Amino acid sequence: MLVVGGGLVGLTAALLLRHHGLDVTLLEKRERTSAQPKARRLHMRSLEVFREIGLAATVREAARELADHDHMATGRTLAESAQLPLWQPPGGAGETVEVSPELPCLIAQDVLEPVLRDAALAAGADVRFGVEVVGIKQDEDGVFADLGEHGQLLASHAIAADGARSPIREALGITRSGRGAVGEPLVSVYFSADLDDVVRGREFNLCTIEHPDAPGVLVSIGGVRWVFMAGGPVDRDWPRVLRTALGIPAPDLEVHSVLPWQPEMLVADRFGDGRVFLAGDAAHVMPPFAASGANTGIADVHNLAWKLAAAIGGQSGPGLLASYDAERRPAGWFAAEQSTMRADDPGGTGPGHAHPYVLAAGGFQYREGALVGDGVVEPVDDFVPTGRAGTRIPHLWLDDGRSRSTLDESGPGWALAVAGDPDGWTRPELLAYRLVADFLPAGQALLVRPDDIVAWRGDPGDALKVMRRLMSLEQM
């Protein structure tokens, strides 16, 4: 297996492919991991993916500097800002809804990427930075990557996680659709300053600055590192603008980079071509206002890795790999559309806005692909998971110590959740476990794919037959 791109999505792809027992080579043209903070928020669904491969605790340890920065804040300047209360969706009786075994976390991309790179190397992936793929061809035998002065590489399949400008997507002639530019161009100013005395006791994720001479959003990166996002021209006296926004002299302030950028909404019209598959920004770009970009890319490769393992291992027909496009392209469009809506309406309360947990807990429902649906569609404006086909299995604790979740039972294999005693339904290909849930009638079962998606629900005696048909995608 070949992965092109050593960012968050490419590195996660390498880890997941190794988790499923595949040999993998990752190539990245940069000499090192990201020098910019960029993406920061990992949704709970992404942490669930890292939990599956034993990496969630390591990620949280690396994210400890931002552990208390979940709040939002606002004010004329940072010095005058006030921390806003956390928004927590209530349960039926006002209790907090527990939707995942993992909480979301904030971690800057330049901190997370080295963690993932080291983990991929430890897992046995061949990770090569400073190697550019300058051309790619494929035939019935595999994918041939031209590495320029580094020679050639042959792989059975390839994942292109090579960014928004993806040379591989362009070479394959895959077009994109969508709104294109969203709003006005923005500038991200990456700087350092010791602001502990100003921020202490009212830590934040984002702080909206309302000063008329320096409006923008201040972003916590960790320690003395910050990003200020603003509109207007790139060529400005940024130290002066920043000190105005902060409302303090900040004598140690140092600007590290000034990056202009344009929020966009574009989704590839195909997520694959033969043996090559697009993931992450190569497949979809979106405004950052729902923090869904990297998280959607992580979900892409979580969906794809087990399908590639089944195909390469001769355990599935070609239709299983085709289901990647059928499932993830609508999911990518949904995430990009929701992110765009939040760019237009930051409050996220307008018509059509998905419930935040639908975005953060993988609540998008696949309508077709490697599943057998029953025609029931989960709402997106509310979070009421009922284990329908095409959705992530609802999180429920399976032990009194609250250490084992329903989400821990699948991956890298399939699982069968049975309402009642599951002992009679254990098969070599399926791990059966008892599930006590109001939404599942006694004696009924949920067939759960390696990516935690419910593939089917029905009589447990039919589960093995359904799984085998889904793997080959034969007619049901």
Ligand SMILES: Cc1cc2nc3c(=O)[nH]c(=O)nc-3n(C[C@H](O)[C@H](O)[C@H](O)COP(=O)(O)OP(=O)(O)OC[C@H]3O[C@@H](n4cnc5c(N)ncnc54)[C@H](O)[C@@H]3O)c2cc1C
Second form
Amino acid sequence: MLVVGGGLVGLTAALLLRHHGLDVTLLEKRERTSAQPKARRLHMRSLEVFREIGLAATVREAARELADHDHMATGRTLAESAQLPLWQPPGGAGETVEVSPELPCLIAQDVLEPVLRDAALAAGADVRFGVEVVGIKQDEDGVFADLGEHGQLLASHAIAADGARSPIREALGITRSGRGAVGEPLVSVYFSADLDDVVRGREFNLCTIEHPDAPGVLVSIGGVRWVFMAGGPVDRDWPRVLRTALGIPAPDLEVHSVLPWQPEMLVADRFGDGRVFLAGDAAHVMPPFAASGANTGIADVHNLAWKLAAAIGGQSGPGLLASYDAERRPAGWFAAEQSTMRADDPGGTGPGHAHPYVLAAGGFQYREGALVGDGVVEPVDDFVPTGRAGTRIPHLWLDDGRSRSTLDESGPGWALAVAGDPDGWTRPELLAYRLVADFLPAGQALLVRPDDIVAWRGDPGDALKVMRRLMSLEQM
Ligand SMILES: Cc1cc2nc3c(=O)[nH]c(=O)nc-3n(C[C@H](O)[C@H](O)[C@H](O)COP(=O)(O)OP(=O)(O)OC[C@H]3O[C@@H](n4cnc5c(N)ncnc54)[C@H](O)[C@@H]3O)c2cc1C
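Previous: the form predicted alone; requested now: the form predicted in complex with the named molecule:
Now the full complex is given, and it begins with the chain already shown.
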């Protein structure tokens, strides 16, 4: 397997492919992981993916600098700012449903990527930085990557996690649709300054600065590192603007980079071509205001890795790999549209806005793909998981010690959740476990895919047959 791109989606892909026992080579043209902090919020669902591969605790440890930064804050300047009350989920979801075995966390992309790269190396992936893929071809035998002065590489399949501009997507002639630019261009100014004395006791995730000469949003990155996000021209006296926004002299302030960028909403019209699959920003870009870009990319490769393992291992028909597009393209559209709504109407809760947990806890429902649905579409404006086909299995603790979740039973294999006594469900292909819950009537079973998605719901006696049918899908 070849992964092109060593951003956080490519690195997660390498980890998941190793988890499924595949040989993987990852090629990244940069010499180092990202120098920009960019994404910071990892949703619960992404932590669940890292939990599956035994990495959630390591990620959380790396995220400890931002562990107390849950609050939003606002003020004329940072020095005059105050924390806002902590966000509460709308409706009853937070109180009545345990959403996930994992909490979300804030971790800057430039802190996360080295953690993922080290884990991928430790897992046995061949991770090569400083190697650019300059061309790609494919035929019925595999994918041939031209690495310029580094020679060639032959792989059975490739994942293009090569970012928003995705040279591979362009080379394959895959077009994109969507709104394009959303709102005005922004500037992210990455700087360091020791702000301990002014921040202590009012730690924040984002602090909105209302000063008329320096309006913008101050973003906590960890320690002495900060980003100031503002509209307007790129070419300004940034140290002066930043000191105005901070409201203190900050004598040690140092600007590291000034990055102009345009929030965009674009989704690829195909998520694959033959043996090559698009993932992450190569497949979809969206404004960052729902913190969904990286999280959606992680969900892409979680969906794809087990399907590639089944295809390469000769256990599946061609339809299983085709289900990647059928499932993840609508999911990409959903995340991109929701992110755009939040760009147009920050904090809005109007019609069409998904419940935050639907975005954060994998509540998006696949309507078609490697599943047998019952035609019932789950609402998105509430989060009431019922274990319907196409949704992630609801989380429940399976032990009194609250250490084993329903989500822990699937991945890398399939699982069967049986309401009542699972005696007799010890076949090697399916791992059975006891599950008695409101969402699963006695005598019924949930067939759960390796990516925690409920594939089917019905009589336990039919589960193995359904699983084999889905694995051997001829076409989508
Ligand atoms: C200001 C900002 C804030 C954000 N906040 C969040 C957030 O809170 N939560 C969230 O989920 N998302 C957020 N995002 C989005 C997030 O940063 C992106 O979705 C994420 O970086 C995408 O990861 P990726 O691996 O798909 O692409 P990238 O990170 O762009 O990685 C692609 C990699 O491919 C490499 N590459 C390209 N071409 C080749 C080639 N030919 N050969 C070899 N290598 C190649 C590139 O060098 C690059 O390293 C934010 C984005 C911005 C700009």
